[in-house]
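Here we start with a single chain on its own, the form predicted on its own, put down as structure tokens.
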Amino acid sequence: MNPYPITVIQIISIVFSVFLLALIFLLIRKKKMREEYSILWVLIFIVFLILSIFRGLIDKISSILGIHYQPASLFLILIGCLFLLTFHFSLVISKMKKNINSMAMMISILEQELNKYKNKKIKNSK
């Protein structure tokens, strides 16, 4: 006999995980999300899909971590995934801020060059 019979919540979590994976792939296909930002999302949804299908994994993870209440280990995994996402997005934001600062300096230099060119042109036309 199966120690983990299939329950309604398991079916719902499997369907929800597959739906979210399909949504991520649809967003990538429609160019609403870039591939490099979606990799972590896909990995997280795959982990939750695996945990939804194989309910015994949560028990094994809980026993390895010494957690006696299995839903607590699920929340720990969720918090770890959220931590990874925020860390990843912090790196992306830092990189974008650096690029924005570089572009702002470049635009400022180009504006100065353009003003010099305009002033030179005005002096030559007089």
The other form holds:
Amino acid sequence: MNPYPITVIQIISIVFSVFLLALIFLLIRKKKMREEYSILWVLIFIVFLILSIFRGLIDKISSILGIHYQPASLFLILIGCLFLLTFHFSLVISKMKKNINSMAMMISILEQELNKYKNKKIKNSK
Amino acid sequence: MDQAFEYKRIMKIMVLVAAYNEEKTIVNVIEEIKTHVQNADICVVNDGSTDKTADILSSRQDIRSLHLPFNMGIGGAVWTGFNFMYREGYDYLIRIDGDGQHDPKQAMSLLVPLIGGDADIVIGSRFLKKQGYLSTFSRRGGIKLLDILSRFILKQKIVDNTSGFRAYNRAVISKFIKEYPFDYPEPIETYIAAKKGFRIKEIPAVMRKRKGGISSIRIVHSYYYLVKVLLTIMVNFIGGKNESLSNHRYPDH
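Could you output the structure for the form predicted together with the partner chain, given that the previous block was the form predicted on its own?
Everything in the complex follows now, all chains and molecules, and the chain you saw is the first one.
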């Protein structure tokens, strides 16, 4: 006999994971989300999907980690995923900040050079 | 000094002034620089000021002004100035703060060791001859700590590592084109340059109490400043190797 009969919560979580996966795919296809930022999301939703299909997995993971209260290991995995995501975003933001600063720097220099040429032109035309 | 100047007659000097909301002092600073630093171009970086600094700068034809679209912090402004200096082909750069605490009269004496080839960065230090404005007690403590640290890491005494009154040659600037410490650049800049094998020299300078504006190291931020600087130094410099002196000096000459 299957020790893990299908429950309502399992169905809900499977449907939810599939829905989110589909959403990510759709967003990538419509170019609303860049692939590089979506890879982590896709991986995380695949993990969720696997965990909701194979309910025994949580029990196994719990016993390997020595966690007696199984839902705790679910939270652990969830927190781990969220941690990864925020960490990833910090990296992305740092990179963007660097690029933005470079652009601002370049704009100010180019603006100065442009003004120099404009002034020269005005002088020449007088 | 005159001999040194004759030796390299064609050198181009840029005076960099980083200004953030300095409408009260900036005109005075520019005029002072014009009187005391001859044959140099003045470049003022307006670091996204919200007061009239931008208008004052744009209205002047005797200086070159760069306007950053947002406030990047002192490090960002200095970095912009460095890039500008490098693009425009200047040989030497003197940094003077826009708040009037550095005396442009002493700017030329910063250049002497550079032109003589004795140093790559010259720091105008207020603690070598203890004259003029010496900052507050707690801040002096932090500066002392940086000095002790530099003796350990760089094996060199740097008594006023937070001073922004500095002069550089082109070779040093070329190392800071791509990346420059953004928030509180001075001590970190010193460590990076020293680690890359550049020679740092301190000469005495008398500083004045700032006339306007607020220090880039505000009281509330003092501790944050120290922690951040120490962290950066620890992360980057402990255990790293000193680069050799000869590898990259004067890449463009």
